[in-house]
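Single chain ahead, written as structure tokens, the form predicted alone.
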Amino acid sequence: MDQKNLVIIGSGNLAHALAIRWLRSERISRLSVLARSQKFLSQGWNEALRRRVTYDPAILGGAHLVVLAVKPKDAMAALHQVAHHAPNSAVILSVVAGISVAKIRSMLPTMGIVRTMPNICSEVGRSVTGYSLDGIADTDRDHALLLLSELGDAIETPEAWLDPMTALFGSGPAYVLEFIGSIVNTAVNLGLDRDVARQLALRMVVGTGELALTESGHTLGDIQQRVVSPGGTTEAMLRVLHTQRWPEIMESALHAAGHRAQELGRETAGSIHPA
């Protein structure tokens, strides 16, 4: 059992997520949440998370690890906080878009730092979560990889890559929700059962993930010709996504997360200053 005091500041969807997760594990059994304001109350957090969560600084006193896991335009406010409470021993993991570790260490010049961003399906632990490591000894490392470890599979990267991942891979499961949910819709056009369709939609996405990481020797490419029947439904389907440009629009997405990652950091960077 990790007897370490962990800290999340922050009460949104993602600090939800990580929150859950860790209190799941037989792991970790120090968490604090602390809050801004009291909208988490209508968000989900039950109340073996609520009595887990305050609203007085102070509580970072004790950290040893403490979660950034504000809103971009919040984060100054976080990082003074941390500055003026936690002890300078104290590892910050950050999972603030865009906020990158320079500007972290000029609020924070002594703490180890993890800058990381894993998505919401930390719940369930099967995030996919890069993370990039500054100034931490080894003792502390292995305590952020294990946090990072309940929430799925966690690679260390360059930092530079976790702008582009927070776009393709922390906001991922809304692009792969909106898929699901484009089937189903059609699926209740057709004629099916609504909560039929979304479990058998949700269930092919797990099953064609599973066979593809089962066949990383073949293209993905290679994989989706084994479904396509020439004159067959699939190719129907492949021939109108073609046709409606739908590759494009998807790159275009994507490209817009990516840069909107980068948009964030720059417009914080000028409200950051060291403490």
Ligand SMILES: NC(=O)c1ccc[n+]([C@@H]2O[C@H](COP(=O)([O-])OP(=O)(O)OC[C@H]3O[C@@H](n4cnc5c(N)ncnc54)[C@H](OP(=O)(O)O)[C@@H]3O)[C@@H](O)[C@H]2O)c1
Contents of the next structure:
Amino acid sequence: MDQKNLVIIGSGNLAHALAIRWLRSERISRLSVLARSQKFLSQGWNEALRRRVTYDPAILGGAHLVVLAVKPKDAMAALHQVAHHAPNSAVILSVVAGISVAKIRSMLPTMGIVRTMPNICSEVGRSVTGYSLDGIADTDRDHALLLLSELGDAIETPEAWLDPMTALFGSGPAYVLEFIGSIVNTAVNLGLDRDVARQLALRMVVGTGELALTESGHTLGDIQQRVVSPGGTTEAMLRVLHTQRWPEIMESALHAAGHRAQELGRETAGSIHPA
Ligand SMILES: NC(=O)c1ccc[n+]([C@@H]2O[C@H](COP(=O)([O-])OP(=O)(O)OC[C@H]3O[C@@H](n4cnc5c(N)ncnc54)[C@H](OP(=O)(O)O)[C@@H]3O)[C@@H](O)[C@H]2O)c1
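Got the form predicted alone; could you also share the form predicted together with the ligand?
Zooming out: every chain and molecule, the one shown earlier first.
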């Protein structure tokens, strides 16, 4: 059992997913949430989680590891709180889109830094999480990696990858659900029951992912071709997707998310006030 104090700053969507997952883990016991308001707490935070919530930043004084889970616009103010209250020996683990290690370092000159990009599937231990490390001792790194491994697959990446990974995998569950939502709506229009269509669509996506993961020696195109019979239904569907420029639409959407991640980093650039 991990005896280190973990403090999550923020009580929004991602903070909730992380807290739920880490509290389910038998390895993590000392977890607190530093909230700013009750806004999100009335939306799905159960009693066990609420008991972990405080509004007093002094909680940071006993932290071994601080998880920064606020919006980019609030990150500098929250980092200022960390600089003021947390011990120099603490580690900061940021999940904030667009806030670079250099910006965090400018506020926290001596702390070990883990910049990460998980996604909301953390709640069920199925996130794909990129991370970059800076100025962190070996034992602190091992502790941080233990926490990330509870969320799903974690992979160390160059920091430059984290903005694209934000678009592709941090935001990813949203476009996957957009895609699944289209299938469900069409199924309903074709006469299927909505709940049945939802179950089938979700299981199809999970099944397709598992098949492709199992067959990692084959290209995605090879696996796709196994579904396509000449003159058949799949071919008709793929023709419409390509005629209506689905690949280009997806690429534009993902680029928009990537550019936004970079903008968010720049928008906070003026608000750095080292403690
Ligand atoms: N949501 C995702 O799927 C996802 C995935 C990957 C990365 N991220 C990153 O995770 C971060 C949080 O995203 P989110 O979707 O969870 O946002 P969110 O739902 O808006 O939650 C942000 C939370 O931070 C709180 N907060 C702000 N300043 C604070 C402070 N000084 N002390 C304590 N709490 C403070 C807010 O308080 P109030 O309740 O008072 O507003 C709110 O509860 C973002 O930087 C985002 O880039 C999110």
